[in-house]
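Only one chain comes next, encoded as structure tokens, the form predicted on its own.
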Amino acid sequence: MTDRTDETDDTHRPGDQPEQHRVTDGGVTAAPGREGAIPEEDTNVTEVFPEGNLDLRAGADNCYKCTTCDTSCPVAEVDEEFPGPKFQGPEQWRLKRKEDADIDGSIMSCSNCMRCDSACPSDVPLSQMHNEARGEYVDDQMDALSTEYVRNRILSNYRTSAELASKVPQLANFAMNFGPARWVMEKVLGVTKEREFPEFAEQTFREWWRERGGAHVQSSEKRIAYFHGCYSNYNTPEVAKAMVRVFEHFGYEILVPPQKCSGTPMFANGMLDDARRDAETNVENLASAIADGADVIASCTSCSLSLRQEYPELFDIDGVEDVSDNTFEAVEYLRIYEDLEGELADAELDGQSFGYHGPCHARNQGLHRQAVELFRDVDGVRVEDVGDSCSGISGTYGWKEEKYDTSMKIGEEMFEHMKHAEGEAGMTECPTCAMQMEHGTGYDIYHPLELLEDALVD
């Protein structure tokens, strides 16, 4: 992870320059002997960006305006009035501090897709700025009985409907597409009709891991504890069992510590506070982990990116740095640490060809394209990378009715590529953009660890 404390340069401290070569504010050296140069010890310093709740004036030091992360924003370029991440980042934070401003409402457009991070030269912490300027903007600009208000804390606990729904499955799964339902839910909530609401397993995740009786093997020196997320227990166990299969493969005890949300939608809506709420449960159950010897694997990117990248830049808890240094996506995991290719060298498929997306928040970990290098020599399957650009649903983003055609804009170059690739099937890591892939193209869309199963798993 990129180092974003505070660092000041020796180079420019004035104390370690010739008394007659002093540099000024601006980096400028001043003339020798200057006719009324006021003496250093007079000279009181006024904090003209006082430090808020996170101190984010040396990455704001750091943008040089060079527009960059806005020619990455994938919301700018499909949306004239969005004033792109330079703004929504340094500019703003700079402007708040200075003047008594309010946040820029437009903070709530921005998709949380984080591209801006990975495309900055600089290190600027544009995420992080993001998320801060989103969380005052909720709290303190944000009407508590709005719609807005309300359907985005509803998108954000999306683990607390998720369980209720998952003690009756079948009538949620009704319920949640019944065509006159999903209308009422776009008039009153904002909640787009267009798209149909995931299924509900009939059994979670954590239901099957229990009847099943926990983990198969035992294991003092290759151990891990799954963080399996939100989609993956209530949604598609499908993929946590496909997890949980191929680790055992390799020979590795699987604990299931207690566990939220991974906080990402919380993060993209500004609701800091639950964010929070949940990482103190997660950072404690994990961190418990680790020191019993494990690991932490997410099946999902958005969650591996949470806890690596969003957890300690966000959040001041004890354990937070131990989770962040110990937490890996699962495929990445077992290239680092087992033959994964030599394992494969050896596999059979039948046939199967995918267009692969890489998620935005696989790029900011450089995991985009691990699936297509992986599979490339794999006999039986073609893998296919369907190009850079962004699925445009980024979590809740999407799932809001005067943000969808935006999405659906965003996802266009990916749904044409899609559909140009060889196959019918797609493959992702990230559950959402799972979802835009089917909803754009009507292909079924598979998690990577699927077909490792497939393709190791007797």
Contents of the next structure:
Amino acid sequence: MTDRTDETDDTHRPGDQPEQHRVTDGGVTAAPGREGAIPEEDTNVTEVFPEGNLDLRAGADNCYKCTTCDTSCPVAEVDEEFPGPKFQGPEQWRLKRKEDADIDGSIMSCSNCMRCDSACPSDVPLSQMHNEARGEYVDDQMDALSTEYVRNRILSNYRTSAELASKVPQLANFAMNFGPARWVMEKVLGVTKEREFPEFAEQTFREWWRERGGAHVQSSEKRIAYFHGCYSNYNTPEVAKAMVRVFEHFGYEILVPPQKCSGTPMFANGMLDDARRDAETNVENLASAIADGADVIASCTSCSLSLRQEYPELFDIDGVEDVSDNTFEAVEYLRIYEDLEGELADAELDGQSFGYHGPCHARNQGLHRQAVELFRDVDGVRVEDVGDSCSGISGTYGWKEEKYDTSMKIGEEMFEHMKHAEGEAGMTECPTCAMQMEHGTGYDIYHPLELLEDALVD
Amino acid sequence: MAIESDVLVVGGGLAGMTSAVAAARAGADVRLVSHKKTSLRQASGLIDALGYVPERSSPAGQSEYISQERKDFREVRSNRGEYKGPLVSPYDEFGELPDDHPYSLVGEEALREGLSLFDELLGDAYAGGHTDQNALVPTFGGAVKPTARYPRSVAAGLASENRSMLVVGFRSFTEFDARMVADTLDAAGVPFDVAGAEVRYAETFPADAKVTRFAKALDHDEHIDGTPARRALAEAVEPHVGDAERVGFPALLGDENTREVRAELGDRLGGDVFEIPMGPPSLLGLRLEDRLYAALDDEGVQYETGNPVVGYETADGAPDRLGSVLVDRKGREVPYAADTFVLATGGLVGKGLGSDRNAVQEPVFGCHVPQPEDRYDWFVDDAFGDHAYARLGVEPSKAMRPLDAGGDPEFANLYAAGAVVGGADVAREKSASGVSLATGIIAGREAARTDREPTTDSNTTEIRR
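Could the form predicted in complex with its partner chain be given as well, to go with the form predicted on its own?
So here's everything in the complex, that chain up top.
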């Protein structure tokens, strides 16, 4: 693969110290009080453990071992060897305070679904602890020449491969699903040959956006900056176009700032250096759009969760809080600021039924009911919730040869429920969940924005 | 301003869901917001209504708080206000409850209605509705709990039946000691023969495998070490069954397909198979949570989990009316407007009540929480004694409106339900679910009233604590 260091060198700002930007570097200053840290002067806290870069002590202390997180973990449910989020988070954090303690390799089996976060009754920052541990494991204990490392690096830097492929989409579509090539990829890189690679679009969203001449609506009152992410740019520009048409229908001026990967696949693979590099670009450009009066909108729920939660938890970058506070998922935003239900009251669709799967990362943001509730009273469409199980793919997780079976086992319940649901189409906000839904059922999968476009835009 | 509803319920536990359904059935457009997954997954899955009542003479009936001095533990215990029970029926001793107990405020009828709403929502997944009597359910420590409703899967295990019983545990599942359960039941003088057996099952699982892992393996009848899970379990248990007519397992017999798992094990073992409720994290609680959320969907209630309510705004020009609550959506505080609001955020454990070294507060609306001024009076030395903190909570009117220190409603359009309401020591009384159901149905229904002047609420001053 290509060397990726060049494209990012220019995004470092002068203030960055190399040792500071390693792994995690100061979520506490970026997010005061996020874990409810007790101000020093209010207590006489004895320094029991030497601190790492992130102050996770308060979070670890909040855990009272109720084990609720473990029951919400989709991996522990199918893999008895996986010690579960309580171990990966607070327990491992304590073990690590001993200098000679290594991070347990099982951290790489965590799929980063982050369900433990919304299960914890005590606000333990579990996913933040997992991210830190995974980053440390990859940096200190994983061999940078190993197949696993190289494979994970390639998978988590999907944007780089996608950018290349999108220059020659037809060739890429052929080559990526060419049998012998896939056999080699599995043997050499450990990328499962069971899955079909997503197709690359003939024209990326950004190419389309330039060709159409950018925004068709100008407004100083209603303005949004669109974080399209990689997938709707390279693979499903129809989602991005739907987003543009729906928001323009409501009179929004749309900005499409320069951007890189949201970091989701990098967090899941412990590639925090890569994630930080892209985060710097994203935060800089999005913060400047916010300064121009825009709110940030994502159409992928993992992208929005990353900007909202993981960025401020892991990175101390200028403007990171600003971006977190002003980022929304697209449908969420319209439900808050527009009379979406009123607009839909007279809409009519042509008799379709969808099995809706709520992505884990949408659940964390309180969004997993929005599609079902929104279309409940719309004529000519039925959106049925197929239950609260995890789809099992968790981004790059289900692409790994050794994780494929686990991934499909987790997904089994969702596939069954989809088949029981009315109709033969699926719906979700997450592009990799969509991949898994399609893979397990053969259905076509849609984004709620596409349905909104059908209902509202001529 | 787009997020609006007639009624907004804050809190997604049993009380919140009950009030949401009650309000929806009264014709209101209802939205429910919950910060985290419900605490039902930490509860047994049993629906207890009232199992024990304090003696009239015990301190629970009075609001005098006596500062405790350190005393000898035995002396403390000998002075513990004994509770009467287990009660044959939860309704028997309603009259014995203190005047400020939620049951005393809402009355027996509210509990009956709450339980019958629960029966309707759960259908045949739960049993117990055929009688007013409490059922006696053995739990994982071998104690027997009086409860009003119980999952169908525990039905064959009732301690009031006299069929002989085998209790089964696995070496690989360290949280459950079958022989201890059997011994404890036997020592309590249950009217049947009971034996415990520890069998070899899923030995390839490490000792810390999760309860959900065991359930999933049985759900999908996975092969464990080459044998389908259900068959493997039946074969391990079979040699121990002997004359036992019913066989009890820790509650992990499947999740999605639990009925099928139980039936297959029953066929193979030739007896009734039942589950014994476990401590947290509880599969019976998880199943109840799933069913109740599905019920919300069926009733047309809109709900979301994942974001906390962090504050409120009063209505324009009416400082005594709530206009909206503020939901923190990962940084942006978004107002959710409604005509009326229900506070169902839970008690000290559920974090519906907060505390520091100086005071116990209700953090969302800052409702008045009556409490002893000296924090040493919040508790007594006896761990299982009559702690004041166990009964702390907002003080409600008969219509479940939280009252301020002067005895007037905190807000004209705020109601409260469940553990955030004070006056009940639900752990000692075995009344947690019943209090949630009874107060939930009143709060939900009152919140849905369109005339907005609750007529039952005229006598607020007489019921002040």
